[in-house]
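Just one chain is shown here, as structure tokens, and it is the form predicted alone.
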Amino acid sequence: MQPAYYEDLKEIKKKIWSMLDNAVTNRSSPFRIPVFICGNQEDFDGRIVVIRKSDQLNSLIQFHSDIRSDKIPKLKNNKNASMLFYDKEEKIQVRLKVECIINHNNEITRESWSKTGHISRKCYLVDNGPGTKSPTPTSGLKSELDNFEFTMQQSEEGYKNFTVVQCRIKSIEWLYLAAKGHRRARFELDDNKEYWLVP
């Protein structure tokens, strides 16, 4: 018996939403960890990132990141970016064309801050950016740091590295898996069409 969704494109974005939103708690979820690309022609690159939220009214998925991070550069540069999802045992991939919003030391990152638990904001204590050089194996953090043995005051320091990114989705692309025969539709959220495509 096939799903709900296999030939029904509403029943589809229900089922691409209900993935996103329990991406964001689910650290099982393999949609909470896609691969984020970014850059431009000349250089382009891809990372995982985190998802830390879903809002399907406003048409945004957001995670975090370093101001350090090379990523940063290349977003300021050209901030269309796109993220691909798979879903192995759901057989489900899904592929999100994206404008990103960078945000630093405003109002969305001090919400998100206070949600961040200690160990998380470990990542935003290290002396210099990620992808730094090193002569030495490194986490990039003092010792003290490096062992956990910080206070939630003292991890307040991170906060001026802390960034959120916001995703907003212009477009979904969605392919699912299936013996009886592959189903592939698009989704374009700027002037709200939608469509089948061949496998």
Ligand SMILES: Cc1cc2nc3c(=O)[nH]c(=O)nc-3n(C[C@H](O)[C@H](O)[C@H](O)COP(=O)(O)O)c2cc1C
Second form
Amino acid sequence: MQPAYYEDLKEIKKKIWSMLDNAVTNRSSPFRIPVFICGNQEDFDGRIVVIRKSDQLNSLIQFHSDIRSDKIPKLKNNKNASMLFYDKEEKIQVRLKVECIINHNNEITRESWSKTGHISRKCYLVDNGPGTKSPTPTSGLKSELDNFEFTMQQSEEGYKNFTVVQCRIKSIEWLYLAAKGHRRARFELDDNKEYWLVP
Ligand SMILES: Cc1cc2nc3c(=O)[nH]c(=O)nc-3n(C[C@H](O)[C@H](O)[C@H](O)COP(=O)(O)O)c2cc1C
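Starting from the form predicted alone, produce the coordinates for the form predicted in complex with the named molecule.
Entire complex below, previous chain first.
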């Protein structure tokens, strides 16, 4: 039997948001770690990020990053980016075109930082930003930090680097692989258009 979303655009949208919502809390969801692609005409690049929030009402998803990472100046230059998800079990690929908002030291980052635990805060405690050249192999952390020997109070030091990237979804492309025939659909959120495509 084919799933409800096989030939129903409304069901597809429902399925996409249920997968994004689930990804936020379910560590084993493949949708939790999409590829995020940004850049300019000469140089664009993809990297894995972790989805931390999904908000269908405002067509937003967000991830956390370090303000010093290479993607931040890229996004300041060009806010248009893309996100790519694939769930092998479900045989579903989702491609998002998004517009990014960089949040640093504001209400949004304060809220997310307060929910960021001891282990995750470690990433923001590196002395030099991600991508800085090092003469030796390194985690970028002082050795006591490497061993998680820091208090929650000391982890506050990382807040100055903590960034929340909000991705406002402009369009969604869906691809479902099925033996009976693949199905592909596109949703333009800005002008409320949705249509089927040849896979
Ligand atoms: C499983 C996994 C999860 C990751 N999650 C994030 C993340 O949420 N945010 C982030 O900025 N980088 C994350 N990274 C690291 C990035 O993939 C990338 O290496 C880093 O952001 C530096 O890339 P950039 O300088 O091009 O931005 C993750 C990497 C892996 C393998």
